[in-house]
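Only one chain is shown below, in structure tokens, and it's the form predicted on its own.
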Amino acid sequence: MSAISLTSLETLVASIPDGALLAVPKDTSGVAMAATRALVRRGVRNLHLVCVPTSGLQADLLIGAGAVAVVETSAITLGEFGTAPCFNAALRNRSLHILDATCPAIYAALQAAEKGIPFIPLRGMIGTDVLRHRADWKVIDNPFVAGDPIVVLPAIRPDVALFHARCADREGNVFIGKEREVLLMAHAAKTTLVTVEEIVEGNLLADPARGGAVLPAIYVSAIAIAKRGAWPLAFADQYPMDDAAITRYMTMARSAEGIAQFLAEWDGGVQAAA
């Protein structure tokens, strides 16, 4: 590829160090699952995981399998399928670091570092427990208004960003279609890793119905061939979650013996393993 560089799964997330911060969106945003097996294998540690605003199977196996020193998020479960065990588990004896946030505060504080600024005000915060608990996050005075005070939120600025997609192009163009969080990851991280379903010909930015819905490759690091990357989640119309897989892990996740059996699986290709 001219842009960027066409890469191995394993080149792709060997780029990601221990002690990065890594921002990852919301399940139904395109999750890096295939990437975030490989980052497991290779034995990553003491990340700053950033979800966008939201995580859920990605983020639990990575604190399951030791991955992740602090996690900053507004959420992390499972939905119907229930809590998520390894994020309960780390709560319950403390080994995780957790900067508690809202939605609208992980975005701000993305919007910052995508405009170049050191930190950004946020309505709705005063007088929250949220509040209470962010030593970081400051209250001021509006410089413009008396009497009308604000909370400033520093700007978070992922080491890398890393996402699954429909397609790329071999210029580097990413299709991500209505999924914002996405973009505003690339455009706030100093790195951006995307795992796609394929590589296509032509230029995405050229095709006039889909060029508003394409990450042009200068905000693109690297980009890897996964497909069914997004498994054992859904993945846009591509393909439906696998419930089965997802009952299996929820099962498996109560030990680290658990965990690493269910990542054996996966690395033999099990792809429902009810």
The other form holds:
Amino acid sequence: MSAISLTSLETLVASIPDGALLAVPKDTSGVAMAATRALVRRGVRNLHLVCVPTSGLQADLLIGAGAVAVVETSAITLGEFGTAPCFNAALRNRSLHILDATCPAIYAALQAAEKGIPFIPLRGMIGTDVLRHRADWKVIDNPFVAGDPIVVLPAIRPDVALFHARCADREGNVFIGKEREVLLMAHAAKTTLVTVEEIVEGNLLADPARGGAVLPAIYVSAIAIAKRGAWPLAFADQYPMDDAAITRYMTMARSAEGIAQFLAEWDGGVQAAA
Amino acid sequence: MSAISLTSLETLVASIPDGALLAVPKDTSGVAMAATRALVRRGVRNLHLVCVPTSGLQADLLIGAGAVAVVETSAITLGEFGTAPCFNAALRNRSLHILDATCPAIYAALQAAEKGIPFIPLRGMIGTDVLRHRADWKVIDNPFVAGDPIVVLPAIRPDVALFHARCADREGNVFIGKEREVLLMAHAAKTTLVTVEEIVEGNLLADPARGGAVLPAIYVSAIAIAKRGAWPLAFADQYPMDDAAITRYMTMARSAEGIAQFLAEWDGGVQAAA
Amino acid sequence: MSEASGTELLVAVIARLLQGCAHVAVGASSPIPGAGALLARLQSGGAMRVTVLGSQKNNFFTSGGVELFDLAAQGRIDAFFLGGGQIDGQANINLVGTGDYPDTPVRWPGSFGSAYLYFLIPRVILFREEHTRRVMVPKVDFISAPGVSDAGVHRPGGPHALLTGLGLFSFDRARCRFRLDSVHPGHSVEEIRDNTGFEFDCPAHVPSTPAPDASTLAAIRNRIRGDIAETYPQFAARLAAA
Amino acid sequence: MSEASGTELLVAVIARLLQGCAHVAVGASSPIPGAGALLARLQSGGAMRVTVLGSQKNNFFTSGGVELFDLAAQGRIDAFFLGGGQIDGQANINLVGTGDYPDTPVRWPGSFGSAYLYFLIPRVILFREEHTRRVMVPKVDFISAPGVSDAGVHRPGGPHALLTGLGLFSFDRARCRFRLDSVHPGHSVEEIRDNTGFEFDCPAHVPSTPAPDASTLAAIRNRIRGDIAETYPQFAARLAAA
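If the structure you just shared is the form predicted on its own, then what does the corresponding form predicted in complex with its partner chain look like?
The complete assembly is shown below, putting the previous chain first.
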């Protein structure tokens, strides 16, 4: 089988064009923060960000850097650190188009893309303002039962899925453990970019224990090694959230200058010091 | 967490009522043959068998024992051993109602049940006689694109999913490895019955390597230990197919008496000798 | 043993509201519902299953984040908790923001799974400690999830109770109205009226929310505090200090 | 080195038909297509990916049996093989049985994934060694999967070629007709006509199917025989004996 070549973070994110429909996972499923920083550094613009199904620091930073035109999400929050400052500011000054969703609708729309079906029905949502504001969603009658209205969602097929994982092998197989949503993202997306903590020897698929919890190489376009690649977010059992760094972000993100300074500090090695 | 109690094969299959919608996996995904034998012994009748998405010896034996009223499947075959004798005889004498399907339609209909949606669209099938003979399937217009016909399938929600697996822990978690279709079956079904080669100590979900490849106990109604429980079929890397036993089946299954004799021999310890 | 703190009272009330459930799920950032569910499990002698999102130990999911929602649709979750930046008298909840969407002077994180789970889980408990007219409004500005649905809409689930820092309400789905069931010790019906922006049914005599008995309180302070610390260490520490 | 056997010829033809594919999938019980695909991969210098159902080594699936079908719908499978108890001149295939369904005097296993994959995989190769009027019929008794579809039906995939023990046909989807491209050594156009129940285009001169060159033959007898033995040990043994 053809081995996948490892790239640098810069080359990895170079394949995310301006205007891409970019899918990113929720905070606990492996957020590629190092790659996000590289993406900001290259000055990406007009992203249509799909949060699977929510986001936090990553979405807020991309919005603060002026990289996002549209965000589809079920929530954006920095949890106990507070509401997302750049997200909220962008909504206030109307520089961001928000597509409010609900978690299972984002999953279902990705599952539709995974199955190559143009739409998928889903229960719930009828009578909500979430549905009322989604011109791209419809209510139809269940074709099998008269008088049973149900929402249908068009498939979400991301141009790019981007996430961080524990390890990959040299064939390009990525170990995902229980984080099946990154598998769903990769199945649904045209292109999948992965950062990993490390490369392991041997073939992950051949390991009877871990083999079932692998994203196979066929879905993976490129891999870059990023040690502590989810920092300052937590990553699995590898490292905890860097509370100090996020508190500092919350303070600085109140202004464009602060965001720029935060990014500059990051380039300057804040991570190394963490 | 509440531990699940181990039962005997007899108690396990006692919870499969006559007329049940019973889902069973394809030959390579863990066929509960020992439980099937117990089911025949208890004289189950009028099963609606759903093969996920195909079957072989298991379906043929159940049909030969007069246990099946309806079979929904994409294929029934004993592979290199030939066509399924009891299946074919039952079709010839019209004692079996067949719902011919196609593999992805069975998976998709189970995925609909898994998601709690009443139907799911699926590509393909239009213009086939498979579709023409399925009064329970429909073609609708894609609600998002005019002039794009697509098949919609009603969800299949089995009363019981029955399969064989490598091992379970005392909490009732079942290790499935790469055999995700038994996971799908269990998600979709109201009741899931599992036979296993062995019980392991510790909690499978807590194992970071295997944790992602586990059917969690919440879906599992009962577990019985059945050593070599897939015999005479092959099971994973545990044991190969017993070619001699299947060849003997093919000879004996030409008559009802032969089937009865094969079952009697089985009770008498053919398996132990194998 | 000292008297039950406000938090301990809420934990005990939640455990009572969950009695008889086979499987209770608790969303992220929900320490008090999480502690209440773990207490209910303890009281059930282990018969109840509890899933705490964000926990390693109390979370069995092996199919990704979608599993919670699929479980709900399969009918395998009996109870869940929702909150809201605004809650109104029809049990509509708003997790999105105030004002005329999308121009929201105050924006909250978003609807999460509420627009779905509220429809499918039989016993949804609305939990919000803050009980003010800012939260308990006559009409929410944005319906993340409605309290009731038109006939014909598939809706096995919905609101069961509203628990706040002041009292406990039950919800009558047929009449689409809350009823004040009890007032927490140290508070009054008048205080609740003053701080509630919507109408609700109120019997002539509203009992006081019963405080947890000694063994329940001991369980909260020992077993439950330890259990919840895995997911919410800071909350567990506060619980100890209380 | 001895001349290519009939089986080796078929393996080499299949490899040629797969040139340029990024990902080829091979169904269960398909040793010759499997060997052909593994040969094509070898010839591609490893650029081609091959999935062999039933193989442990050449199968990367981690999402169950549905993954094959999802991959096809995602456009991630370029070529696949289908057979048929009956095949007709419009490239319709029948894997179900003869006669008036469901009263099938001869019943085959069933349609498997054909009713789906034929629609979605761009380069479907129809492969059936038996080339008789029993198989190559004017009109199939049951359409497991149709050769062509009405305009408006989503159909990125379909038949590319028909390979039998006698010859190789290409399929023109616009005209909905097979064209005889080559006749295998030792056989003739007349023999093919006599054994084919449907009309097909036939140029004035039909070339002989080119035999594999020495290096291809060596690859089949060494590398490919070893590779395919993992999934089809009996076939590999027969390949060695040939």
